[in-house]
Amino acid sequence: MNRDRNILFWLIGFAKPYIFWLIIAFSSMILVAYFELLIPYKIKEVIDGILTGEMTRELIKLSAYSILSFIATIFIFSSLFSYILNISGQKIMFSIRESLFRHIVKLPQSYFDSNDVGRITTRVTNDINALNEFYTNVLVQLVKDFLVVIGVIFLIISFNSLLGLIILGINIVVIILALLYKERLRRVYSNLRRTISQLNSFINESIRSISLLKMYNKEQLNYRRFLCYSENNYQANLDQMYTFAMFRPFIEFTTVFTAGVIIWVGSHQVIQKSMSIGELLAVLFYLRMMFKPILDLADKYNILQSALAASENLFSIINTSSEKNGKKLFNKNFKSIVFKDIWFSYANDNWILKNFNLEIMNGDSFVLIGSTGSGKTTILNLILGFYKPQKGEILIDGTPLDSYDMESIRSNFSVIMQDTPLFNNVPNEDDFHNIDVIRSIGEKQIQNIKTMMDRTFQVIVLDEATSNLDLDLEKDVKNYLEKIENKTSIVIAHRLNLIKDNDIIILLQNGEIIEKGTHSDLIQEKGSYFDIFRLNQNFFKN
């Protein structure tokens, strides 16, 4: 219950900048509700006046004009609040999407490891669109419907207290059943949103990896997996349909049943002169007016549950803590970066780094080598603050990494990954990467390397950056690295082509440093590095 209240307050918070326009819409709704209630009352006066002979032709004409003016007023103010709500709703959705995406880009890397792209995409697009109906058709419209129902009950009781109590009792039963029905609807809509995100995620991954699927003849296997996800979504939609299909017929049956009761009891009241025929007809008009919002409530409840399921998904993202960020700025003239007794694992106790210790001095040139999974890229991820070690600490000039503003650190690092994606769709056409020109992975990587090396940096990191380049281009990168002065460089590689004479080579195995030194020193030791170098040399000779 507290969670629902928190979600509701969070959603309403986005409406605060538009409170003035929402008040105008709310005021328009009150006027619409007032004139809707006035029409049956005016009709009642005309009918009773005709039956008693008090209503002249002129008075009937004036009453008809009055009713037409009420209808015109309802049309004008209904159009006004509908326009205001739709405009405000779009602006609110824009604010929510902007706020959500701003928060997403600040989330820790571990969040993206456990949540696939399709699911996050669904949150930012489909779930936010589901909230639009909540703002435009539910939030303020429910208030208007509530006012109409309260007004109807009050007027019916003023005509005949017995009929008013009968209608009130039936409404209480309907409300109780609707509340019992709520939890079932919530589960159905949550499951529906989940299957949609799973289907979106699968389609996203399939299209992104279409070349691999074709290469290994996995199209049929992938299609069968698609059918499984599609079937789950289909069943979730059927559950929604079946669940919702029971509620609306129940309300319609209740409307007809109540009308029958009112006619039966009201007829006796008319015969006994306890109420007039005009009042009985007005009660039947009001009964329709009262059950119409309740019938519409079934549709609005549909929208509300969809919005609540979507808002729960969005709220869970907002409730996820952002990256912890200190205030200390990174000093370009730093002295050292120290890994002190670092233990790190991505999941459970599967340690990637074990009691890892390393000191990187400003201006040093490091090469990290080792088998896949030995912890090379993990070291980079820890320096850039993408992950936090479970044990130990990382110090920059004696100050813990957590104390630093990570943006100031990352802005001083020029990092070139093995496969850095180029953003083809950007608002500024001057920054557009023409995919018709940049065709191969190698061409993209050249563009990445050129871009990152042109920027101002204090530390340059190459994480398997030349794996997609031929040997001539790799040699150009090595020549560039040799020209860098007074900068710190960290090269992560399987191939040894980028190693320079003065590089400090770190050989990693199972998250631990097994050898450390320059190329010449390690060759003389004839240890594991010597074996790797000889194997690499023989490979290129052959």
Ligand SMILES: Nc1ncnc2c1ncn2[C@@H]1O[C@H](COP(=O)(O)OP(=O)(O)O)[C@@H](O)[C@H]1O
Second form
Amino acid sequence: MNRDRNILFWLIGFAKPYIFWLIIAFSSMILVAYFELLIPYKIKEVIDGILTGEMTRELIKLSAYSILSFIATIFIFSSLFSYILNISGQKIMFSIRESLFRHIVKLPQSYFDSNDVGRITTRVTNDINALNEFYTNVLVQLVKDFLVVIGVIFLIISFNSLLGLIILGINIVVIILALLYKERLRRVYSNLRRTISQLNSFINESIRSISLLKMYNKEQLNYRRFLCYSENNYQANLDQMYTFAMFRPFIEFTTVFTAGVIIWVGSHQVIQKSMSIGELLAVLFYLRMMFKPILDLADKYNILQSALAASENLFSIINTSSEKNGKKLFNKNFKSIVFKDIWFSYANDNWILKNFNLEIMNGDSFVLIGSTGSGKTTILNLILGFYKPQKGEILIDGTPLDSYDMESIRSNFSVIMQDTPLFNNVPNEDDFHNIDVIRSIGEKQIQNIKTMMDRTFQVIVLDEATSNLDLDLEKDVKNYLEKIENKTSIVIAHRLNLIKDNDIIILLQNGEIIEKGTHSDLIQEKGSYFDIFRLNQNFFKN
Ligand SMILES: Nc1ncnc2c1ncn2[C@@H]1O[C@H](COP(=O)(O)OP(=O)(O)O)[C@@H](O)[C@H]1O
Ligand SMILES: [Mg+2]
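For comparison with the form predicted alone, provide the form predicted in complex with the ligand.
The next block holds the full complex; its first chain is the one shown before.
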């Protein structure tokens, strides 16, 4: 309940700037409902007038004009409110989309680990559209329909209480049946939404990994799985169709049935002179007006359900707190970055770093080596604030990383992560449109390295940035690293080519530092590094 209220407040927040227009739309809507109710009433007056002979030709003409003017008024004001709703709806959706996207890009990296791209894309596009549809086609319409139904029942009772009570009774039966039906409708629609989203996700995944599928000859398997999802969606659509095939005819039947009852009971009343012919006709008109909204109810209920589901999805994104960002600015002449008793896991209790300690002084150059999965990239992820350690602290000059403005840190870091796509290094519009030029991964690395070298920075971070370069280019990078001696560098490398004489080498194993020192230190130690070095040497000799 509380949560529902929060969602509502959140949504209303976006509508606030348009409150003036919404009031106009709402007033127009009430006006339209009023005139719609007035027309049958006017017709009743004319007919009764003619039958009693009270209506002169002149009066009939006048009444016809006034009915015409009602219709014109209805037309103008319903156009006005639908215009206002559509325009403000688009504006509101625009700002929801904007605030959502801004929020999403600030979410912590862990969010993206557990939510796939397809899902997030659906949130920003489809879910917002579902809200829009509810806002423009249902919200105000529903209020209007409600007013009309209440007005109709009230008017009919004022004409003839017996007919009024009959109609009220039938209405109550319909409402009870509709409520019983609601559960089925809800199930059918949520099924439909679920199967569509599964199908979308599956297609998304298949297309993205198409080369993998081909490589492992999994195309047939993939196709069968696709058919399965597609079939589910097909069934859900059929289900929805059958459900509708029952609902609509039922309401249509009720309309006709009620009309029959009204004519039967009504004509008796007319003969007994307790009701006029005009009133009987008006009641029949009102009957149509009353059942029309009920007929549309199933559609509207669907839109309402989608909108509810959508707003819940959107709200859960908004409710995921974004990366914490402090105020403190990064000092270029920092003294040290310290990992103090860090415990970190990506998920559950699968500790990647256990009580990890490391001190990086300004100007140091570190080289991290260690087998795949030993936690090298994880260490960088933590320094750059992509993930937060569960225990322990990262301190820059004694101040926790959390207190820093991450932007000021990242702007002083020149980073090439292992899986940085070229896109991340594309700062301007022109390049932006060129990213579809296919390049080899090595070419992307060259481009990344060039971009990185052009930046002014204090700390350079390379995560296997040269793994796809040929040895000549790797040598260029090494020369470059040698030239920037007053900067701090953290380099992850698989090959040992990038190691310089006074680099501090850190050998990682399962998230623990097992050896630390310069090349000559570690060679003298004759430990694991020594073995790795010898292996490398032999490899190059052969
Ligand atoms: N996003 C992630 N979610 C869950 N586990 C992860 C994630 N990234 C890395 N890991 C796991 O953390 C461990 C260390 O990974 P990583 O630091 O990338 O290793 P390295 O860079 O040394 O190859 C590995 O066991 C890896 O499977
Ligand atoms: Mg790595």
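Between two forms, the rigid core is the largest collection of C-alphas that superpose within 1.5 Å. Predicted model, so just to flag it, every value in this text is computed and none were measured. Residue numbers count along the first chain shown, from 1.
Subject >> Core-aligned CA displacement of residue 71 at least 2 Å between these two forms >> reply: Residue 71 C-alpha, core-superposed: shift of less than 2 Å.
Original post:
Once everything's superposed on the core, is residue 312 shifted 2 Å or more at the Cα between these two forms?
Top reply: Result for residue 312: no, shift under 2 Å.
**OP:** Determine whether the C-alpha of residue 231 shifts by 2 Å or more between these two forms once the rigid core is superposed.
**Re:** Residue 231: C-alpha displaced by 2 Å or more between these two forms.
Subject >> Rigid-core-fitted C-alpha displacement of residue 202 between these two forms (angstrom) >> reply: So the C-alpha of residue 202 has moved 2.7 Å between these two forms.
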